[in-house]
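Below you'll find only one chain, the form predicted on its own, shown as structure tokens.
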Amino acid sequence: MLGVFGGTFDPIHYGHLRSALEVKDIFGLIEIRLIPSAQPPHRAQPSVSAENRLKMLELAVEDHADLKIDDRELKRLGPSYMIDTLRSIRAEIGTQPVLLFIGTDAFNHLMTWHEWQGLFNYAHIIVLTRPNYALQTLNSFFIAHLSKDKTELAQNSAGKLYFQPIRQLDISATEIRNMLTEHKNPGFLLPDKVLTYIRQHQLYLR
């Protein structure tokens, strides 16, 4: 099975690194995939280039080989839909299971993502759940596409939701980028290559 890890990562942080290592364990996969955004539709826009966030998510993971980073979102004009990424995806690997990782605050916006009912055409959607975070209420939709055997996504190629705890670390890309703008010191938040590079390149500095 192959996960799928989207986002900003505008920083990478050690929140991101550490969920995609535990899900990557908890399900058996055997690659999982960091994909940058390059224009998210449903969010604000990243605080500093493509270049910057990619080289940052290239010096986060350069000592993890099961962690790859795959740029076809910056490569492409326009929005970055996740449908569009994840056809791509298919196109290229055939009928091998897809996991798509999002948190639970995603998924209660998913019914306003681009040709999100599409989404399990291609992938099965795994929420990573964390305690106290209230989840919207399943429709019929998301009902009709839940399991709750984990056995059932590498029997299938999509279309499954499943729901997922995993070990959340309570840090923030908005959090580190604030602490950056004070002159406070983020160590220990994220990578200490990245925290360089941040600092020899002034990023998020206002």
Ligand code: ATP
Contents of the next structure:
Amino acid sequence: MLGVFGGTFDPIHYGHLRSALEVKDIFGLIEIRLIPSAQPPHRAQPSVSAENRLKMLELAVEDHADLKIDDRELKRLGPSYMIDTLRSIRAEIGTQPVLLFIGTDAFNHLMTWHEWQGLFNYAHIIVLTRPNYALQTLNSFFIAHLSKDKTELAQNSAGKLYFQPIRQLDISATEIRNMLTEHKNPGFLLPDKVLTYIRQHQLYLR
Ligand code: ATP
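We have the form predicted on its own; now please give the form predicted together with adenosine-5'-triphosphate.
Expanding to the full complex; the earlier chain stays at the top.
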């Protein structure tokens, strides 16, 4: 099974990294890909350029062969729709199961995503529990796709909704950006190499 973890990564932090590593082990994935979004259609645009966000991702995973970066959304023009990303991954890997991981906060807005129901044609959606975010009430579409049996994920290429509790790390990129703007030190919330890069390039100062 292949795992996909999308985000703006503005900047990448230990909440993302720990979650990605943890789900790789929990689901026995052959690969987990971090996919930075170029122009996220469903939220405010990132504070720093795609090049800087990609560089920070590269620094964050350079000593972790377990975590891969997939930069296809940065190479595509227009809004970074996840449905397009999953379609292109599916075209490359055949029928192998794909797990799309999203936090509870992202899942609560899933119905605003472009062709959101179509996502289930290309991947299973795995919702990761996240501190401070309550889960929305499930609609009938979600209930129809809900699975409580992990083995069903390996048996089908796509189409299931599964909830996975993971270690709770109360870290958000918003808080890190705010700390940097206020000249506070976000050390130990993100890798030192990423923080050094942010300081060298004077990112997030306003
Ligand atoms: P922002 O504060 O700018 O919204 P973020 O910290 O939520 O950023 P994103 O890049 O928007 O980070 O998130 C990408 C994905 O990672 C989303 O699915 C989000 O739910 C998930 N995620 C972010 N932080 C955590 C965390 N601490 N624990 C688990 N999942 C997380």
